[in-house]
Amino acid sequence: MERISITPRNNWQHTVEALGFGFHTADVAYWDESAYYTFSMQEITKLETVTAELWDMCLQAVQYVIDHNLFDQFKIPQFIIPHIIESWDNDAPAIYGRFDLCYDGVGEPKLLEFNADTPTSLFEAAIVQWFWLKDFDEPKDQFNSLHEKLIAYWKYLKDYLYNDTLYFTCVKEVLEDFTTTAYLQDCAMQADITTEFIYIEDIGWDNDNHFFVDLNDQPIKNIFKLYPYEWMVNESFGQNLIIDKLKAIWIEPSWKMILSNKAILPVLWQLFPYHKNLLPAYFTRGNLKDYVKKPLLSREGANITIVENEKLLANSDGEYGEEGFIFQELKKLPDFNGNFPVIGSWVVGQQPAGIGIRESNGLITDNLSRFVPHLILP
């Protein structure tokens, strides 16, 4: 594993745009094509098996905590227990994932956290990078069979939902939400699905037939959501998940609380102790010198404080921390000339399906972390 600096394209800005990506540069580059790193088959083997190994871990972790009742750890509500339950005994449709690893590809690739329910950064690995590579070194490749396996498992789950039209929803006004969404409908329509797109904000509950419906009042039975779960259980529209007498399918089902929720990571580590892919994780900061504390539910690197021998050594400020915290063992992401990685490792259905690299100045992967291609050597 290597960085290694280049200069960007010419006019690449005109060029990802023509990609669909607008959202390239915000107060500072998101994309930064002015570096890529470099993987050889070896490595990209072990994020690969580390990926598939920790997906099923996470998922021994769910039936764990559903049999031993351990909600109040995560702080979910109790009215929506009984829906995460049945869509977990259901085998409730799920098309994505995002591990976040530490990994320098040298040691072992430690997990950091898993975005289960609203990972982003989704197009920028499937889409983006694949491009930029075709420019940059047509016969080169990459750890990146992202596009091909949303399709296919898009197509596997057809049979799973109701003979229906597929909503695809997010919020307003968010370009990187839009892109992700629209790029994850444009998937669902090459597996020959009926689709739709509804603002999150613009459906509406049917409050005679209890059921959610769109703008022309349709009944609203398969909807894939970029909208975290905690936020939609903390409103009172949210309520009516419970309520629904059709019972719609949600993507990510409600079972995706458990593992996006920073609780998962004590609970895997009681689960699979001193696994060479876990950090230590409490939830109590016990006898760690050495040590990250992470908001349960915080995202975009909030509210996370960095101590290094008893001494803060990073802090981000947030709205996060109300809902409590997790304590982790320090693992320093690894260092490239002032340049830190983290490396997001995709789930598709049940399988890795490729990487994507934020990387920031500091050890704490932000809201202003860029996103750098990569490549596998021969």
The other form holds:
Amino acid sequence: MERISITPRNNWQHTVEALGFGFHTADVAYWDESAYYTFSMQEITKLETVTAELWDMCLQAVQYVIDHNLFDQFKIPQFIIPHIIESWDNDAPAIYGRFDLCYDGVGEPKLLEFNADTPTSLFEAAIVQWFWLKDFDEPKDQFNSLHEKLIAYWKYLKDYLYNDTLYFTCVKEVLEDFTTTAYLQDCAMQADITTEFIYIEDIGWDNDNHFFVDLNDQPIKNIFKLYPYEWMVNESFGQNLIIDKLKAIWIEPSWKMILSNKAILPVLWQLFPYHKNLLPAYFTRGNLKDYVKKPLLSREGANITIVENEKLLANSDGEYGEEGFIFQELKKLPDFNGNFPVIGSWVVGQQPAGIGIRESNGLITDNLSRFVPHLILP
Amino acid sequence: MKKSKAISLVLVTGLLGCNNHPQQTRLYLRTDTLENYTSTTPGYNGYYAFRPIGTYYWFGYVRQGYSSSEVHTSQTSISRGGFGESGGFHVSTSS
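Given the form predicted on its own, corresponding form predicted together with the partner chain:
Following is the full complex, with the preceding chain placed first.
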């Protein structure tokens, strides 16, 4: 694994915008093709193998949490627990997830966290970096079968949906979220699924008949949401999830609330102690001297505290932490001349499907991190 | 790993991409200027602007969906705006 500095393509902004990638630059560049990472096939095979194993372990952990009624440790509201269990028992459709891994190409990849409910950077990983490779060095390969696997898995899931429209929803006024959602809708359309888009603020509730409706007051039976469950269950319609007479299929399913919660990290460590791809993690700090304190629920690297030798190394502000924290042994991200990459390793359906790399200038990968493409050396 | 076929995007490029695709014409954009709902009171009986989100392609129109605003809701039993209340947050690239 190496980081190679290069000159970006001429007018790369126009090139990526032509793909539909409109959020390549915020205050600073988000899409960064002034560098790329290289991997050997052995390294990619390792990432793929580890991703498959972590996914299998996560499924076992969900069953464990349900069997031992550990929801309180996750601070999951009581009212939604039956919905979670039902979605698990019914094997409700799920489409994707992203493991964030610490990996330097030498040691074992270590799981930092699992973005199981609303993982983004999907469009960048599946499409933008692929077309970058075609321009930059087409004969080379990339760990990236996201697009094909998304279409294939939507086709597979079609039989598990109600014979009705599949809605796609996200919040208004956020281009990143809209692009990710539109991309997933695109893949579903290519899988011959009838789809519609509706902003989440526009979703209606039929108070007489007790089901969700679209803007034509038509019932919603299948819906993909790019909107976190932990927000949904605390909003006005949250309680409606459990009284919905149509029992709409929500994708991702509510059992993903277990995996998207940082409390899964101590549970995994308890179930698979000293596993080579896990870091020690606990609900209390215990004897840890070098650790990362993470809120159970947080985004954009917010409210993270990194302590080394009992001294504060880095921290980030934010509005999370109300539900509590977990403590994970510190594993510093590899340092490539001041650039600190995190490997986002995707699962589509039940299979590893590719990686996307976000790098930052420090140990905390936050909302100013950059997406950097990669390729595989022959 | 390698993709064996050319990738085609039915929806995204037409909806969000540049107008450099001669076979695709972007007609409708997001209605981002709309304000959020402020009430979920049953019995809301308003008029909302109502615009389809979609794209014309060389083979025809692909309707992606609808966005709100002056949809005339004749039923009085529909509440809206009960999701999406967590204002100030978005899912973001880092989640």
